[in-house]
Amino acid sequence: MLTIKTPGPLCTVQDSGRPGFQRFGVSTSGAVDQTALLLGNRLLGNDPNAPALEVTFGGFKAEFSARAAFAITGGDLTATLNGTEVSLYTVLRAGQGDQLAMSSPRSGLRAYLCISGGFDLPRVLGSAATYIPGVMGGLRGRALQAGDKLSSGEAAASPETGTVLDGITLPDWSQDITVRVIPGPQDEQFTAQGIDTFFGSEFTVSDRSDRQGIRFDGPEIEAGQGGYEIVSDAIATGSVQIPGDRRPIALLADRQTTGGYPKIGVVATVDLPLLAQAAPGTRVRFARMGVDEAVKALRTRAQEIERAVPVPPQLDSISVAIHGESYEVALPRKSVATGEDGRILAQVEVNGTLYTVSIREDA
């Protein structure tokens, strides 16, 4: 149903990952931004697991060779539909030979495109995730190449074009972010100036940044006697250790099952995903939180995601004329995308076939 044109810098297939399985020494790996995967399945009528492409920082392009609907979640990649820029957040529909590309990051880093029915690829120990050091999931457990070819599973539905996601108050990334975090599980480890600083000072994203971690630039942190080396003990999603640097390194998901760095603390769940879309030069301040907070925070913003609702469009039925014949058709009232010109655009199809409409505003 796909084929890659270019991957750009990373792209891979991702899933919520593979939960259970650290006592091993395997990664659960998964989607950086679980967010932004569940609320594109969520708009497909996809199961919440349903494998679909994290693109990283753009470049990407692909082809379609049969119809399908798509939605395109977290990051603003810049995304087209042959040319013509399309809505985040929407579900949008290809042809046969369509051209997908996502060319490079206006907010945020990380881009999901989820399919109706989810990418179709095997699963290993559970999940399609691709967890490249262990050579693990998604397409042989590498990151997708020129030439690729992807094929979708099953759809449960069949999701309406212009469908949006109701009751929830999508992101806005931006380049200065406050993230939450839990002291410890070493925070004895540092001396209180060390503590001082890190919940006190400004931190960047380096461009050293992977899916395993976040590597920051900026001040010192002062550790005690203990120094910079504890025995290696359990890695959480989010655990911020301090190495010999003295600089942080918040931990995602391909960070490593265990580490001997000591832990500052751990960023609460809630915030996860800003770390996941902060882009190398991200501005970033830590905030202290308590765990009973965090609970609550991430309770809340799950009954929030929990009550998202997607919502078919408002439709207009209009006369468009289409090689030489009127026909009456729907069109959202919701654009699916605006063109250069400022007109917005629509896809609606005729006799089988997919169209795109250019309509002036006071039409």
Second form
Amino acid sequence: MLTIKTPGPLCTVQDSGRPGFQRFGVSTSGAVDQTALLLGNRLLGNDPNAPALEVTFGGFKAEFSARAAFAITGGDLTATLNGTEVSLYTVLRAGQGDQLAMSSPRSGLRAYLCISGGFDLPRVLGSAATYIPGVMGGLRGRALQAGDKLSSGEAAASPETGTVLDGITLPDWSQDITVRVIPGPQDEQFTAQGIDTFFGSEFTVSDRSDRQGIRFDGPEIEAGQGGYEIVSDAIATGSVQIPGDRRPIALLADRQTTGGYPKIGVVATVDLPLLAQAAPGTRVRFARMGVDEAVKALRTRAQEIERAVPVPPQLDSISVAIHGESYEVALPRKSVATGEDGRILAQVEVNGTLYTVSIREDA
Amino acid sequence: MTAYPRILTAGDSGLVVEFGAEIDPAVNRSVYGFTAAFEEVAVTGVTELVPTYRSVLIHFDPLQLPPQRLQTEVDSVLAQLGDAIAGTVRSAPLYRIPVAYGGEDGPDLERVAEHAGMDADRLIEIHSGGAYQVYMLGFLPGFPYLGGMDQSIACPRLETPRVKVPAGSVGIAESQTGVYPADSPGGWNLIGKTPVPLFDPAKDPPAAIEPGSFVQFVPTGPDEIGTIRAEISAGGYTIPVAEHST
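Hand over the structure of the form predicted in complex with its partner chain; the form predicted alone is what we had up.
Okay, now the whole complex, with that chain kicking things off.
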């Protein structure tokens, strides 16, 4: 029902990831910006884990071969449907032959194309997430290519076109960002000066960044006697390691499960989506954060996401023609287009006769 | 001197329990002793444990399990295990992996033997003589980091790595031995190959040998390799396994 025309630099199927197998060397993968994926699925009434397309940087074109409700979340990659720009974080509808494109980033780096019912792909170890280094998930474990066809699963809800999320503030990715980092587990391997450099300098996202990690250009971080090596241990998402070139790398969804470089800190979970959308060239500062503070911020964000409920489009009034006269009829501030034929929306009295305004869907 | 075990912060959703700073069989035994004991407690909010050479990373959901409470749970398991943790006699599976040594399957065998100052037969004898401890899996899905290779057969990595090392290849790099679970670029000296698939994402668990177990390589002739290959194709092969106590 969706045919990829051009995938752009990297387009993969992703969901909330594949946890539980890191001890076997299997990365968690999944959407780099988990919040964007979650909000897209919530808009559509999907399972929060429903597979979506992660489009990176733009250069993406696809054609719908059947009617579908969909939403685009995450970075603003200038999305258009049949050449007309469409809103992000909004339920949209496409018909057969409609052309969807995402050309180039205005802000952010990764957009999520979520579809009603989610993309229908086999689960590997419980997930449809594409993990390219391990050749698993998605479509045969690889990035999408021109000509690939994807179909959607059965929809749990029939979301109304124009529905938006109420009560959610989205980060501004067009600005320089400050990412909060919790020191450890190997912060003691760095000198006091090294720690000061890390928390006190500006770094730039390098173009050698990918789903495994973001590399930063910037000043060198000084290690102590232990140097830039450790006996390998396991790696949490958002870990910031300092390898031999002394510049930080923040490890993301496709990171290796173990590694031998010291980790100066780990990005607070609440700030991972910020990092996920940091395009090459973005200037980044790291700010120290405590664990308790990080959990508190995460809880606040989770509650905000929980409250972000889909709101169907609203109308204040409609014009109704009765016996050649036009009347403006006020409507209750709630759903008007539920698709339920015959539902009464409002009533209007004309010359002693009560008329009802109701929905009738003409096929 | 750092006192072990110790607990380290790995962000707001990770806690490291570290048992040492070295690659050491006893430290690694503590890692797996703790992992088994902590999993038995089944703490709600813990998403997964990743045991490695010298520590365990506990991944958890801090909205379900406050970090302080997790730390209390860890302390309590450590207190229960006490000093016994490293000394515990632990029984773990020993997987006997059939290997075709030399020839096309092990193009570097002769050279590695020459480097070690012995003939190929002697090298095979030494390499297949020991039980290797699976310290951890990592680098690639199912890639085992094996400990305990006899240092007399150590050999430097290739100066130019191969673009493609076939899955199942058994190699030596410096003082380590290992086996590639999938086709991959690699700079290890290849001395043999096993027909046994070590990683299959269609299975759960996906890795044929689990971290914390032991591996022995068994020199196997071409006829028997052929038979094993046929059994694998028919879906009727399982790796011979014995109990190994440490």
